[in-house]
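Next up is one chain by itself, shown in structure tokens, the form predicted on its own.
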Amino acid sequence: MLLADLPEGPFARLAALLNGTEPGKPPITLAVGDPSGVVPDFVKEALAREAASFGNYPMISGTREWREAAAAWVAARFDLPSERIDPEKHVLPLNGTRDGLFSVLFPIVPRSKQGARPIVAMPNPFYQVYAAAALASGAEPLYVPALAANGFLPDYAGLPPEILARVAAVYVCSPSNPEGAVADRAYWDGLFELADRHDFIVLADECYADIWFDAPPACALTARLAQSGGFSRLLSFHSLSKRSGLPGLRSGMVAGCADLIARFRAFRNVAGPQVPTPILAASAACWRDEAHVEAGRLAYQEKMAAAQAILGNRMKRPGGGFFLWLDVGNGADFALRAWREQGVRLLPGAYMGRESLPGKTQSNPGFSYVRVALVSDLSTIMTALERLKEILG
């Protein structure tokens, strides 16, 4: 079977955890990262303006409008000269990202590389779809460990010569899901530089890149640009559920190389669901405003402030995304303990990893972390990581 090896769900996992436990508190969930947010006016509008294209097929390739919206949201968003990101060429609709995560292998991993099983790496602890395209495509799933130690960014690089070989496909997510690392233009550049010597395509899972803190983070699409002129080996991927906090809207996009996006859409005409017009409607109206994108990022930046100011030197504040990523010395003893005394549900971060050597629990690089989603309103957030500190050490 296929998929004999998928990894099971981590909230799975937790379910089994906390199975017979009671909470000691009222319960609050910091689990699951559920943005939730406010849906904008103009959002209902365009769903009711468009709604009798419920009657119909959309496209594949989306809307005219979308396309334009999309791409324009691209060139604007990561300074990238308009004429560069062809509405027709460069962007396509999913819906959700982890649509587009999961079956872009499909039309990309060939049978085999140098004779062998071909190789798809991802970041270890990683969000589970990866894991699952790897293996649902036939290719081998490559947990590369992101650790503190490297910055919480797989180390690609530094794999043996033999497996680089083999590698069809690399993901990476920048912010990184769970810790919130940022990959800045020297990891970029460093990682295309490897793609080229050996003949792998990019998967850049850019998702939070607008819930940010500091600075905007690096992009893929920029670094690929400046170094090649052009974005061949890569594609990026973007969220509304992220940038504009509607994750019930299920819409995203890929943009990148035309070569794969024509791939892609090809794959997606026989195999792949289409998004619906009024979705693309509501969606094309999300990419062309920034004003909500800015209030909620606004509104990102307030809760880690409150964070920061309860748990002080407990916590390292993240570059970009929602999480927090507690070093608490055994996640799954601390979610369980944080449930048990606070009524404060929290995810394991050995749930979201493998191990690296097989048996060996602490080999997980998620191991000795717990997940702490701010998606909640800030009170209760902040009534979450007041409970949380009383048994931080």
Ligand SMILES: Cc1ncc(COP(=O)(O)O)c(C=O)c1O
The other form holds:
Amino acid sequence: MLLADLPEGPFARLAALLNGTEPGKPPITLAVGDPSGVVPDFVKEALAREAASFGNYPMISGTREWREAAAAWVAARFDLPSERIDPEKHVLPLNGTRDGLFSVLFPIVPRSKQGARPIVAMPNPFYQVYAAAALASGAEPLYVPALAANGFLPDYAGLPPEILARVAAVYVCSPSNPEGAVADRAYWDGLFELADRHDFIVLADECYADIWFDAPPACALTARLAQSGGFSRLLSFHSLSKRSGLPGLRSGMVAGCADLIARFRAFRNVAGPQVPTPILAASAACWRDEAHVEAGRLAYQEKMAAAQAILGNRMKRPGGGFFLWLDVGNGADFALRAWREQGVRLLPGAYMGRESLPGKTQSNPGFSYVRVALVSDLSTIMTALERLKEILG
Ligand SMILES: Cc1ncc(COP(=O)(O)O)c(C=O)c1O
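Instead of the form predicted on its own shown above, give the structure for the form predicted together with this ligand, please.
In what comes next, the whole complex appears, and the chain from above leads the way.
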């Protein structure tokens, strides 16, 4: 498959599905996971304070202030000794996490592995940039089903040895989009053992790490340090779009193995977009402050509790993130019906996945699901879920 053959994005496909169908009630969208957070005053102040720096090129590795704030957050959030996270070696700013998840493969995917085209494995369904990155880097994307039977996490250990030998990197999303699955310590430990045995890199997309319900999820950096005494073969990605509810800021970071960070930094110095200095100042303030994150988390917890009260056993509460992953039999049919009868816009799960057997739509692990984003205000969400309840039966 070529990059040019990538399917259209999920929202373009949704627009095509609903095109020509009138909403049965005043429309509400629960399709897009746009956090729509309140912009804290300290963000506006930092942007204004640093505005004069638009006259200069920013540095690819960010400002010292940003590096120190980011490294301090990584150490505190993942319970790591602060001396193990060196601001100069272990963190790098990104223009939104998607930028990093895409470009990271260019400097790390080899031309061949075991004499064959390298493989980049990813969960299926998945955040669509992983496949684009794999193809753009010359690797073969491998879509590994994330099924209910294995806790909605890809079973990479179950891949045949001759495939594992060709794997150069794997993406793992935890808490996952779309299912909200959380990788526990045993999952991470097993994955790192596999990575060491087959010499591949783990790209942990942990953008939703700060949105949880009972307890903070186990995270990749903590597990890797405990297991091996370092961060080799691991890069972990984080996002202020989710943590702070500020997707318009376009700010994220990558943290992990010093050698991989150095290679990524060198590549970005030639080909990467720098993060503007005012954005770095605002981002540093976001990484330092937990109060706005706790307020956001409480709001998501309230929305999830409301969803449980309305939908009962029609839903399962996810481990983290802000999506419901509802099994409705046929996700595309249900999304069309939800729009036609109830005016509620939902994303068919299949649009985030790929068919395991070409031409067999039901072999797409997202086929029977819809993804429901709980990001609007509480009363809008409650109205939409009451309407969905009518057709969920
Ligand atoms: C799983 C996952 N990873 C990464 C991103 C990208 O986040 P950012 O806004 O930081 O680019 C998203 C955004 O929706 C996401 O769902």
